[in-house]
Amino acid sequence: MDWKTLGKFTKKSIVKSCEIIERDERFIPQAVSIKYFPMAIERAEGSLVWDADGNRYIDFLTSAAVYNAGHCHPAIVEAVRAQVGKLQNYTVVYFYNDRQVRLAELLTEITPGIFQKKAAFAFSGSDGVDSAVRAARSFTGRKQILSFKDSYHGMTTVALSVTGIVGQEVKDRVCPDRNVIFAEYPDSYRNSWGIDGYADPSALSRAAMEAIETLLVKHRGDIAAVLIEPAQGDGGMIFPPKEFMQMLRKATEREGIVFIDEEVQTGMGRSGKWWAIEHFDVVPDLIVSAKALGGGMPISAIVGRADILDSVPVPLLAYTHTGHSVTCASAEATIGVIKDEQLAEKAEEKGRRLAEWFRERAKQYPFIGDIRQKGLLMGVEIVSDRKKKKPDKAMALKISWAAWERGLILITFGKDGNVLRVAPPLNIPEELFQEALEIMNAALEDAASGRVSDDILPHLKGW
């Protein structure tokens, strides 16, 4: 990527940023990013990040939703530094250590259901997947995995075979699992049975879970377990209707299925709530959680029934830094503020208000065209026709770039790319959100008025 050239549509220095970028592109494989500005990011503090050219930014991205109570919150901070000093790690795979057993009592208290649970630790939202479907496989016996189209749940082989949103042909190339059955998730806003999820969601509900009795009815007998995001991440922040998950949280209790929640993006208190299937009333048998859990340590963690994890056998969900010291500090503290600082209640005030701000922006600009939101969980589909509902990528794009112009992270996603990512820190301080809702506006107004050229999209890669 020239990104020298990107420069010119920019009136930032982007100098020093560029010298990392150009040496990134020499050393780092390009499978690892899906790069959308010109920055490299040197220091972040609270709601804020600044880039190695000293440009300053509010982020609405959080490192894909991993900061959800700031970046290098004083909490965090001192449980990491009183950690490190005192025991960096040593392998409980041998013996045994206080941290990961503290951090496994918190969350089975924060996680839903009164049965007996017990917690395994890992340290990314793939390997927290992997390792909750090899639980199910060895629970019962069975081998196939029910996931859903357009999901995403990581890059480790198993979580990889589970995504939904990468094309088949793609991974066939790594040999992925194959033991893994696809349906559609019901979208309310687009969706292959022509149905308006918003206006009849009982509709919606029944005509996907038709399609998955189908499914289950073909592979009676063969299904470990159904994998689901209560909200769709990467798929562009999609929330199924509630009856639709209780319906499914039925057929898996009546076919003997895993049921796996699967909250690696959708977490921590992200939602309005702990856990995003609060949302729904239903309990599920397995949570995975990671990325904020660790208020930006790398951890993920599997949480749920006793006996599905205790029917894993040894030394299945061992590794060597597994319930790692500095990590588990870090997602105690992290638990500690999101409680103390009551941050899913502050997700829920502002979610509403800024999901608000969106519907008020939609009377101007037609090509707002769904407006998706539980708490700071937030999707804005961006469209060049609302009545037909055109995913329009390239404005979506041209937003987001007029925004990281003015000082703003926002990026885009979805299964179509067309969706902006709203995901700023739960605890974002009145002063900065306000200031990030001038940028938006002004975003918006650049996109929409053909401020921001055209011939920046060839440089902008996305989702």
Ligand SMILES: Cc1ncc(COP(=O)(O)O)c(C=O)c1O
Given for the second form:
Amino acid sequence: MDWKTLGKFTKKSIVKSCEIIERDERFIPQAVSIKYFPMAIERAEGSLVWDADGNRYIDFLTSAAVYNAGHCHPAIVEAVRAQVGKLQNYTVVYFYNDRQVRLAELLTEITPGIFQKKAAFAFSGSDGVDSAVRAARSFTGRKQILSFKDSYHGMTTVALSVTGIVGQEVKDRVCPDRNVIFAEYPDSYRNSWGIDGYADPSALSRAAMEAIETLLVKHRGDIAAVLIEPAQGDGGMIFPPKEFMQMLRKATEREGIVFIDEEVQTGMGRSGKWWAIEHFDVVPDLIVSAKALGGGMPISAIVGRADILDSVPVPLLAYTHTGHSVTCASAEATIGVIKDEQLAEKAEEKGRRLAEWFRERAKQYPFIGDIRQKGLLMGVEIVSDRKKKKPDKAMALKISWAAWERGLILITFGKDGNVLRVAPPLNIPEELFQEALEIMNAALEDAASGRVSDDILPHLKGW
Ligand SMILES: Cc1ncc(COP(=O)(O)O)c(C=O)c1O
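Target state, the form predicted in complex with the named molecule; input state, the form predicted on its own:
All chains and molecules follow, beginning with the one already shown.
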């Protein structure tokens, strides 16, 4: 990527960032990143980040839905400091440690379902998904996983295998696990059945379930788990109808299939509830949490039915650093902050206002095609033709670039790369929230009036 050329399109100084990017491109493999802006992050605090050149940004990405409590929250930083000076970690594979036990206790309390639960830990969303799949296979003695097209579950081998948004030909280069079946996720806005799921969620739910029932019959007795995001995040923040989720849950109960609720991106208060699955009144067997769980430290958890987790043979969930003391301390403090500062309630209130704000803008800008939101889980779909719902990735990238230029990190995602990803910290202060709205307003206008050059487009990869 030619960052120096891209630098010609911005008024801000990006000299230091460009130096870092040049070295990055020499020493870090390209597969590590999806490129957006010429920006090397140097420090962050609350809802703000600064790049290496001192440019300030309001963060509407939160490091991909990690900083629900904002960057460097004092209570989380203090918990990490206190723990790291006392005991960094001693492997729980051989001895016991109250840190991981306390976190497991807390997680079993804040997850839905009244049955005996346990929690196992790992380091990322990806290996959390691997562990959950492993537990489901071990418990059922079956091998197939029913996942969804356009889903994202991570990049370890099993997580990649169950990810729908990466093409099979790409996956085939790295020997994926082939015991995966993909079903269509019911997208109310645009789906292969041509059903308007907003107008008729029952029809969409029935169509999606019919297709899944066919798969269940075809693979009867060999499906270990259904793995589902309660909102497809990287697919473009798509929320399935409530009826569908309830029908799917019933089908898994009937067939003895483990229901894995994949909340790596959606959990920890962002949707306005602890877990997005709570919006559907569905109780899963297992929940996978990561990202925001660690408050900035790398940790994932699988929480759920003790009998399922206990079915995994020793030592198949044992990693040297599992239940790491520092990351557990950070996660415990994060849960405390989300509870004490009522961040789920804040997400609900700010999200409602943001969606309303976008609905108002949609009256002015015909390229706003769909606004999807629960709390601060939010995606705004950009289209070139509202009637035909034609995805407009170029326009979405231009809005994103214009926002960045004006000091707001607002990237794009989605199966067609045309959805604005709106994910600020849940506790963003009102004055920064207002400033972000002003920037977004100006960015929409910049893009609409042709002030963002087409020449930037070949430089922005995006999703
Ligand atoms: C829904 C979902 N699952 C899993 C993952 C993988 O998590 P990680 O990148 O921490 O391995 C992600 C990451 O974006 C995600 O959004």
